[in-house]
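So this first bit is one chain, no partners, the form predicted alone, shown in structure tokens.
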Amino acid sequence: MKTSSVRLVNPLILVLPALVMLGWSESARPEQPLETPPVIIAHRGASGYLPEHTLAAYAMAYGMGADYIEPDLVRTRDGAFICRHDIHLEDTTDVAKWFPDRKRADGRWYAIDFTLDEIRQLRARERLSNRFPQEIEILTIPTFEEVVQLVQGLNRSTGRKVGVYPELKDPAFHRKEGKPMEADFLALAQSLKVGEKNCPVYIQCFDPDALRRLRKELGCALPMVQLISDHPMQRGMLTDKGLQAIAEIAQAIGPDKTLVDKDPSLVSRAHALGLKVHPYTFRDDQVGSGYADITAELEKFYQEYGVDGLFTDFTGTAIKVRQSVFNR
């Protein structure tokens, strides 16, 4: 299958003075006002309708009215940032068909073992059997650069100001594999003018060490989000002390939505520290426990809990309910 050559950004040519000129000073921690109405973050694009992390899914989410497009990022062997939710490839691509002998001893195919040109040969596959037909493999795997160009281009042609909401996936794994993410991502983001007027941004990660490195060591002044899962190792972040530590680095938290259901005070406690709250993930076909339907679930998070935004696989639904609640 024919491959294509792609120009990769060399972060070594992007020096610290240029970062400072863009306002990425070491001490900066940009304050962000709380958002009303809440922002809609297209989780992996319009992933309820199309295979996740494809340009088609991102474009559909944009067309449905998303405020932010969310690409998850992993790295290739030659350092490119590609859009995949996992460091593995077999669940969402046809990699086993084209590269049957490239799996590791654990039986899994890792994105970091492939060059970008090899990734270009793959086709995206729907993860869930109840959504887009899994046998239709017509979409490719984009780079972060392509997603930003798509959003910036649509912003220009539509007059909107939609942003990107990239997640750095498993920075510790990438560092162990010799492809640390943080510095190279900032260099790439700078070259793409992410965070400027035509491309608002939040940078998200579950790893607090990665966010701390971005802010303290690399001088990133772009808005950042500490993701929080319902896992014992991360529950310390939910305490007042934990939230205070987050507030010293980030502008928002992205908790598992079940954490808000269990403790609605999480929202007000975060707000008291100037942190926005963007819970994840709202799905029409996987409604939270105790809710009659997705409308009831969204209404509670919008009205009673007072979140500042939320991640959803179904942008259209979240927009519709937001309009009914806030009349805009």
Contents of the next structure:
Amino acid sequence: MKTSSVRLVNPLILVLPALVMLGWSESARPEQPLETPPVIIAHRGASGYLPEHTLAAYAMAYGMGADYIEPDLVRTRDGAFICRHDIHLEDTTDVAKWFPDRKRADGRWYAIDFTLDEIRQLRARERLSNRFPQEIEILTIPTFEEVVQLVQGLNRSTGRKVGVYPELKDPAFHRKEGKPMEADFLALAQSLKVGEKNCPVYIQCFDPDALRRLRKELGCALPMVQLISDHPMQRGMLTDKGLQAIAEIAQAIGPDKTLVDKDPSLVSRAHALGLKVHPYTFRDDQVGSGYADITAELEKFYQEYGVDGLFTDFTGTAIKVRQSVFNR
Ligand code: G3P
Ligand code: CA
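Shown: the form predicted alone; wanted: the form predicted in complex with SN-glycerol-3-phosphate (G3P):
What follows is the whole complex; the chain from before opens it.
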């Protein structure tokens, strides 16, 4: 158990990036971002610059002009939905320092073994050594409610209509642990009024069973995205038959970008079924194989492949290249 006094974070640090970035982005941002494809989805926030899935990273991405803010979601022991990419905590938080005895036999700290109060005592840590300094631990782990409040609040204060793009992480694991995600998430999303006119939403998941449950069993009417990885288990989704099955449930696919590079017809075949295409993930510091730089990669996806949106860690770069390609 963590015994030291709770460290308080100056709330200003959470919004400072937004205040700073709004200053320069006000004139550069698109006037009607949601009607100007391709949309730019801030992958884990502005995670190229700040620790992923923190309010600071989300606010910075908003200020840079993102159309959607992407929180990945996992659950706590008491059922909260917190913003983490992994069901484990040790790669992106200081959990090992404060709760050394709470790891499981496999040596990992699971979010679902901690209460929200305990999660709130942790600090986020940068995942990658070449980005934000990993020793600076000043940011906390937000809940889904807090992300939505941040985006809706900024929408009101700026007059923009930025959306949220939550991903349910590993629903099968959560079900096995006695904390199924789908029904509780849908109730939460509805209570927060996501998907209503001032806060568009896409709900994404790799697990087709979870999306089907949301749509068919729970009556979810919100737009959904079937994520598709480059794993053999998911290759069937890339066939025309697979895409037809997706189109019965979802409004878009979110394929690994390498799948589009390998078969650009994926975009037109999805479009023929009414599915939008939002590939992931574009990174200035991890450019796709065969591209000279991130600009060349983004131009190819925007112009030649004709995607409807994309996930990026570097919203500013995607905005800049979109502006140069579409002149808006
Ligand atoms: O959700 C799109 C993309 O983020 C999927 O990959 O692993 O970064 O969540 P991941
Ligand atoms: Ca994600």
